[in-house]
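Given next, in structure tokens, is a single chain: the form predicted on its own.
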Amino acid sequence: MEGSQGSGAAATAWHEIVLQTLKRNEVKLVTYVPDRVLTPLIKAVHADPYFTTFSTTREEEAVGIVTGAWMAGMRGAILMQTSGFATIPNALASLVVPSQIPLLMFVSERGTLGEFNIGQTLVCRTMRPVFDALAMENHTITRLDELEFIVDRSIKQAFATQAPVAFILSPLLTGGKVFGK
């Protein structure tokens, strides 16, 4: 398949190679909503002295705190699942966007392939629209032989052109939420 990835890569679990790459690239500050997809990723991070790391109670306040991480020139990301995307845009669009901040955003995607919650599925069908519409580059991130690759060149064009990225981790790279009966 793709063989610059480097041989092991399918190997590795998602949040290990998100852990790697955000070291790679001097992010050092990750906030995150707590999330059950995303609970192997937030462990990792809390488990490693590189990181500084916490949770916050809204996504919004994620954003101001890896903004304002950002002007004192501290890398930082911040993670959450798709419904709290909808508590963003205007963070998005009136601090982020027009500021130039690099904010990394990594959402577990809910809200499809078995959903049963409708207001996880509304929010999934307009989270992709309005990155669009804010000009915000996103990547839906399904396989995980291309994950350290778009992950590590958007980070790194992020940090180039001073614009925020989203990574939309699918169920298809992270086995998404079980739902009991």
Given for the second form:
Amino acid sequence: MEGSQGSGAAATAWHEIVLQTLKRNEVKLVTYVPDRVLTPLIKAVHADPYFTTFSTTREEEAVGIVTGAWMAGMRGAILMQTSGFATIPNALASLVVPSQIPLLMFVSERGTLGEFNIGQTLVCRTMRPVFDALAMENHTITRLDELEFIVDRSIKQAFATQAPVAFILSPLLTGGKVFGK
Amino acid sequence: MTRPDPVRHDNAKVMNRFELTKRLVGRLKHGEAVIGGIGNTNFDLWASGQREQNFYMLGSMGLAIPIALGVAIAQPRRHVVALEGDGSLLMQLGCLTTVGMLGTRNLTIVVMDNHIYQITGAQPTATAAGTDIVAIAQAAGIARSAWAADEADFERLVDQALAQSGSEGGGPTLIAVRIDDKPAVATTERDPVKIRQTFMRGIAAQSG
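We have the form predicted on its own; now please give the form predicted together with the partner chain.
After this comes the whole thing, all chains and molecules, with the earlier chain placed first.
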């Protein structure tokens, strides 16, 4: 399954759209903690010399790095999985939100729509309450034809309003991770 | 003072954080950015004089080095110093492997090791039991890691790090110092937006 698409034309892959949208918005720094679903995006970003990209040992570390880079003039994003998001509320609440940092987060959604690991299903449920508690902008993206609009507009909004934003990449968009993969 | 050789975590002179912070800041002549870690580390940085190129981290324990790394990546021509305590570093040890992996040439990490979580009631950290921050940093790939024997040695190590900043064959530096348990001499004004705006203004020019 390669995700939904809005027209009969050959669809551009979701990761290609994300990559081009990051570029168009001059987001040069891409940090990540690896995830199977995000692998094509991670590979593509590594292959493109426009980006400075590397893995961090924890998502929190990436929050610090992207914060520092933005204050110094370079826009950045973090790629992570839902379980990774669950490790960063302290950094969001004590650094990103009070300091007004436009942190871009792409979260590969595990724990729903065919999850096989009970731990993932539970940790997934902690994510949206954190967005609510911090009143943080977030979008669950399910459709390929809406991806570019949501990501492009929201990146612009994040930098214009100096506020973080999270893009939750649903299995409906990415295909997710299922048994046997 | 003669330099004990080799300088180790158990024979380095026990110094004072505020005194060392003043010495460090006094050697910064080219708009170097300084990121002060949570608690007494950034309080003494604040007390040393409120340079515009200083960032005082109020929460997010353990992220001083990652923030400094981000600044260093974005501005390769500016040298960046992270000031961190032993407890904070132990919380985010993985960041040393990221710094080692990237080999960032314009980054210096100063670790103030007093063997305690001072601000929470002086509970011992693992360094009190012998964990050696310099040995960890070297194993993480930060070859230029050393204990400062005394104040003069600290200044020498800082000067060396600044002198080789950005040069071919250069790399990140870690300087560990043994410090006493004296509290910071002042408290940072806790206004995150003001801190961030001042810092951004302070490092806006001369970006790499």
